[in-house]
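Below, in structure tokens: the form predicted alone, a single chain.
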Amino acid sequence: MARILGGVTSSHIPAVGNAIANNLTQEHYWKRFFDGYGPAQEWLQKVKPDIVIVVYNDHGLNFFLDKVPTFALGCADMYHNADEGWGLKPVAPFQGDAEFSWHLAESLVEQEFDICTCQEMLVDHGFVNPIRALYGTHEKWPVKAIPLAVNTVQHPVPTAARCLKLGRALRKAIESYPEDLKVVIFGTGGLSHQLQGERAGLINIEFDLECVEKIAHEPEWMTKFTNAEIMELAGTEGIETIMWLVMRGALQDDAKLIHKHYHAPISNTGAGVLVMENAA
């Protein structure tokens, strides 16, 4: 039986894989960002999954304003990233696991989740640069990897609640997978930022911090608020925190945190780390 060791929550800024790929990670801009993954990586490399589940949203690769899946499940056996800006280099591709995904499509819809299931699929910096960030950057992963694409941009977006439960109705379908696997969710996104119009540059540490801490232990508490009083509080991309949802959805709820890390700013955004594990 496959079983859910954990799992970890990471923003995934776009200028992390510039700073990944021009070693500028223990510059003094960079330097607390990165370390804050460190006991996260060494969590990783203690537990070893044989595959990751990464919720992310997608920014116009495969999905674009005319049609945009509220959820959207990788099928594939292999996930190519594509060239995002920066003058950087496409990364090494991601090999997946389309039987496992394909039981995970299933028993998603069973429980009433309409999931969208994509056969091919690229995979932008929501995906990737939190892996890299955990992983390092190789030319053969050492893990397999799923996208789990949440829309959060454009509306109307999940709320907080349905994510949660989407979250619980993962974890139902990774312990019905009969072959022994260990899983990690990664949740990403967030936390707060807005990157465009009048409150450009927002970032909310309070409520960021409260976030963190919420998600953890008590996350039914952040079901209780609209997107509309999310963006208020957190921006306008601030909403990609619901993404963290799923990850605690899927976990045991008496999960143990193992490690938190927030720092801002960090280019416009407040960033934050979480690792928790299920009992054995």
Second form
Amino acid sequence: MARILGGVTSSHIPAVGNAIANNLTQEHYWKRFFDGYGPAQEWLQKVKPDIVIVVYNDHGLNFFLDKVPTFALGCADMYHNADEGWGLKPVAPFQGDAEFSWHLAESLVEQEFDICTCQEMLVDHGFVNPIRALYGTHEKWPVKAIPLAVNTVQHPVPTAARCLKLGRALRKAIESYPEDLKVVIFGTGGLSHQLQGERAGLINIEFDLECVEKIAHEPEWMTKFTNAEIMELAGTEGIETIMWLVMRGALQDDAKLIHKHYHAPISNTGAGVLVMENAA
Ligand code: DHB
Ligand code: FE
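The structure above corresponds to the form predicted alone; please give the structure of the form predicted together with ligand DHB next.
To see the whole picture, the full complex is given below, headed by that same chain.
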């Protein structure tokens, strides 16, 4: 049967792709941020997942504002990155697993998560940069990857509670797949940031640190906030943090915290990393 080994969360700042592509990761500005990924990289090398499910939001590359699915699952065997900022060369394409994706889609719909299924999907910085920060640069990626997009861009955005439930449904979906697959879930985005309007530049370190702690140990805490309250506290783009709850819901309730890191500001964001592991 497929098994969930654990989960990793990470911000997905576009400037990270530029820092990696231009060898800036050891410069003073970036060093502490990238140091936060060391234990996560080591954990991934130790547990060696066959496939990662990357929960992220599309930022207008694959879906534009005219058509925005609340939840969309990649059901392809290959996913291409496209240049959507910084003038960077797209990274190598990612191998998916369409058969596994269709199983997930079927199980999620049976569990009343009526997701959009995508047989073609371009992936942006939300998907690519956490993988680059966690696996380095490759011409052929050492792991398969499946995109699971959550709308955090255009109102109405799903609630934190809904994201936690999606994670729990995803857990059931994965664990009912008959093939022996080792799966890790990445939750990306956040933490606090706002890129627009009068409050552009907002970062809330106190709230971020509480989110990191509570998502690890008491994820229901986050579901008491409305999306408006989260945006008030964490900025409009800080709402991306709800995607960490999809990762958390997919793990065992008592999954073990292996690593956490926080760094602010980096680019416009308060950035965090969590690594959590399921018991065998
Ligand atoms: C930044 C962060 C994001 O999550 C994003 O999608 C775009 C920009 C930033 O910090 O600059
Ligand atoms: Fe983002």
